[in-house]
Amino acid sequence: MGTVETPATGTLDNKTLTLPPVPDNLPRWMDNKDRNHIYRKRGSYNDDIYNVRSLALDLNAVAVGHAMAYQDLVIGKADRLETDTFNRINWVLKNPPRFMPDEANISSTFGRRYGVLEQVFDWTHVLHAQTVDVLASTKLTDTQKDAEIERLYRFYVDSVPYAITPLPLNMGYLDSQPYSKAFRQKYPKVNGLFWGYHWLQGTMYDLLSGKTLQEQRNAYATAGKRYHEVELYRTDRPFMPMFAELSPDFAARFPHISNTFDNLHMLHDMVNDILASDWMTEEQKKVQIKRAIWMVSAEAHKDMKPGDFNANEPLHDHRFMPGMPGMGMMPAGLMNHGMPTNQPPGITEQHKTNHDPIKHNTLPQGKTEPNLRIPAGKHTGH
């Protein structure tokens, strides 16, 4: 049994005893263990990200990283994660595959063990990939792109039960579980790669929006260089990069999609932390991963809306109002996913993030401050 620093107080044994239970009467789809590959929606824009080829190849490589780490964590190679696994992932990042790999084939043991989790990841990854294809399209107008992105989102939430909620979840709560921060503390180099992926995935939306193909290529020449030279290897972030900071224009137009992607990345972090917590039994890990899926699922927050707040139930802390992208609450003492800050009592980190001009060094080239205007009539979630 190893020593793990977590946000919880008390001894290790106490943490084991106080692991939160899975709610009763979860939907049947959460017990699905069958493989269920989900195919993307048909569209003339599919694979248009290859117009910006260097970005497409980097995204292909990103798909490999999580899968390699998950597989090694569950087949007894956790002690090599910061050495052998890191080196293998880093090689792929520098030598990306020509086509998008099937993560299920890379992390086959992980997929069999944790069942429906892979489908939850895949379903949101499909939305991720198709929205980027739309933005990279040279055939659609900007108006048509916005309409198609909304159509893809409706397909995402209506087609299968695996959707992640678009509500602004309380990230401070999600990141304060008994196992939270285990992965970043034990494996800072690999965690740095993962959050580097999140930086890329968050940055590329504004990088692609409203630009000609040549402008997109030029923009990624700069952003891609920064991604490879700096962002992939940072180990000093206390919190994951998020969309409202990295692509503020996209997040303002599509706060529900921005929130969905941030919630997806939080689910990745929670799963990482559970797998890295060697004080849990295998059965406890399965239970906690199922609970983590439920916490970020759209079904768990059905019929709720942005602005809802229950002081007695942090799972349903959605206190950001309609149209505001970002997290409902951030861990105290952090802002801009990187720098600790002092702030007046009563002002949340996310409040500051969404109201102050972001003086952050990871904005896409050419941006000086975020546009957080809220378009009238935009759908903001359930």
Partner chain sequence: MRQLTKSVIAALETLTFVVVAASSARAVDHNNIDANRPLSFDDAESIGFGEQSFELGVSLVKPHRHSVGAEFEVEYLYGFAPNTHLNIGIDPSVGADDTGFDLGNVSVGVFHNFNREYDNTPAFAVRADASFPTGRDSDGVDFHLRGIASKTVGQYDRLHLNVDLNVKTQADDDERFVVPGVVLGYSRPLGYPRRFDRTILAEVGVGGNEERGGEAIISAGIGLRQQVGYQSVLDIGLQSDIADGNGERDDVRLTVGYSTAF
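So that was the form predicted alone. Now I'd like the form predicted together with the partner chain, please.
Shown next is a single chain and nothing more.
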């Protein structure tokens, strides 16, 4: 590899210099060695997503994909991700499990190496699952559902320190780390599946809200078809689908929850990119994953509010106003992950994104290099 000038370090000869340090004042829970399994909040609605059975089964299948990919990435099977791993995940997506699988069981090596990350993921997945259970409940009124979703959010925030921030973090910043975009460039098919999951998880909130059970089932008959036939296999998305775009009504009513889920998905992307960056050592990956957790954690942004913006502290660029969902700095003109589009007949998403400038920056498949187009922020803590 040749010497490359970078804004941050001058050269790439020592790539590690591009890696931002992890703060030394991180909370103790980030180094815990405890299992710390917390049971979900009790409710009559738990598992009611199975009322819309085809959606429930698709969500069960979603749980498998990340776990299989993470496991293969950490046990030396990364070179088979776009073939064997993709095929295994795709088989499960087409033949979804009857019950929610235990991801930790599938990705045992990944879990032993990154246990706290697993706990952060798990805890927000619990909120994800329970909010959807509430929306699928046939026992609660719409008013009761809204109130229960808020209670679930309080339970999520108050029960453990693993909560992800509800602030609208600056996606442009999170997506411009030295390792950013490595996964989508190296493994576009598997990344397409994951962003297809995000499409489903973002779409289902408005799809379920305010509808009778039969209407929910009918709505998912259409959305599920599109999910399986189109959204899972798109490799032309410039960035991950987000809630404000896919479920605007839910995001407007619960911007804090919508932001939490977008930040969770961003954490998934950052972890994918770190694991896919073959120029990092195992130890550097551990450190950067810890830093990524910290960047999206609620604790890192304690007592801050939407709208805060400090040009010297890119981590605390929460530039959207209170009540406004969506991560800051979505690249203009690169939207349209949603269901309907206003484009004229014959103009497809593929046509649009083929002219996307990001597309032209894609590295050859199989290569990852530090992302040097946007300087990495220096500040990661308070």
